[in-house]
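Next comes just one chain, in structure tokens: the form predicted on its own.
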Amino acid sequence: MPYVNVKMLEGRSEDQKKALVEKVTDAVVETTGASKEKVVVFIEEMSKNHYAVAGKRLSDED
């Protein structure tokens, strides 16, 4: 049973968010011959001042 972690900045539609895991497993099911039914995608979305770049936060920058 594959499991897919994405972690991503908050700020996707739902519509984003759909697609995203929609591709992602078929994505898997092509690469791994998984079926569909056991694929798992993860979407942990982090905001901007749980995030860094270089020492700075990303809401430091806005």
Second form
Protein chains: 6
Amino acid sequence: MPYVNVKMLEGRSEDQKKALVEKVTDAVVETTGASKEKVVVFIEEMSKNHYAVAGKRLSDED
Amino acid sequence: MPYVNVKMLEGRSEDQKKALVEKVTDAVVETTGASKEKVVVFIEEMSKNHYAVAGKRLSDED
Amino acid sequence: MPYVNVKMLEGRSEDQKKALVEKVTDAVVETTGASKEKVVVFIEEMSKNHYAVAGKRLSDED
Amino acid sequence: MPYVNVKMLEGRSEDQKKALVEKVTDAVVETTGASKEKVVVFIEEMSKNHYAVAGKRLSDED
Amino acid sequence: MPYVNVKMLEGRSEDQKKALVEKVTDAVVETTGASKEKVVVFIEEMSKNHYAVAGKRLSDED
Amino acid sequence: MPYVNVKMLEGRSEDQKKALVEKVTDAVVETTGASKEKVVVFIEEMSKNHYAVAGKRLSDED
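Provide the structure of the form predicted in complex with a further copy of the same chain, given the form predicted on its own shown above.
What follows is the entire complex, opening with the chain shown before.
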């Protein structure tokens, strides 16, 4: 606790994901006072055909 | 904003998903007054072995 | 099934919410072929101090 | 209703998942008074590179 | 890990909720082999005006 | 996009929440390359009687 979920488009590299969970965890620890060992981060990836803004999926854009 | 998540069994076609996000977005705009550009829709698919009703997974049904 | 979650800022009227679930359900039935009795809609409201874009909460905007 | 989501690392067998949804459903029925037919269980699997504790992904552990 | 979320209508007593998290945790431990200390359960309550089946909110039923 | 959800116990101050969304947003921008205006952060608070570890709610601890 806290539990952080990051939902984003697929395609980031493993290095980016590794850095993402490190930096987000640090940000949570610094601002909430939670102990680092208790911070959990989940990454959730979406594909372009499952994500739409303004009624249009990213996979349908020109 | 609003953010809409539609969780359903896998198997719909791309045409169905395309129509789904269009119509759901229109429904949200019409009823909430949100501007269309701000409506986000996510599609989340489940497989039959990860979904159970009454303690029985769909993949275990006869 | 399908299960739809609509996350939005608090403040819509009961009439708007009632219409929202009706229209969204119709949109899902029309486009996915699901039977109406199986469509579930959840509304999830956020307050302005729990929602941020570009690092700034809505409650902190001028 | 109730709707139960179980998020866990991938790797459990089909027999484990089958037993999981059965036992969790029974536990919910017994303690909440919900009728069994109304209890829904979703299983959501994570991979080790999408799950981090203390800023470190499971896939990055030695 | 595992992380279990139970979404249900508000109105259960504290004793019911206490029993719910105990029994669900036991069910998860028994069937997944996870150690008990690692099982996390969240309860998420809904009000009747934020939950709809077949396009109709529970708060709008006769 | 990305969409970040931070679930934590209630009780943090407004200043802590304000700093939390700022720092988390910066961490996401720095590591994923997303543009700042597209990063969304939600805060989701739990009460102690709705959160359990090892089958025991925080509200039931001595």
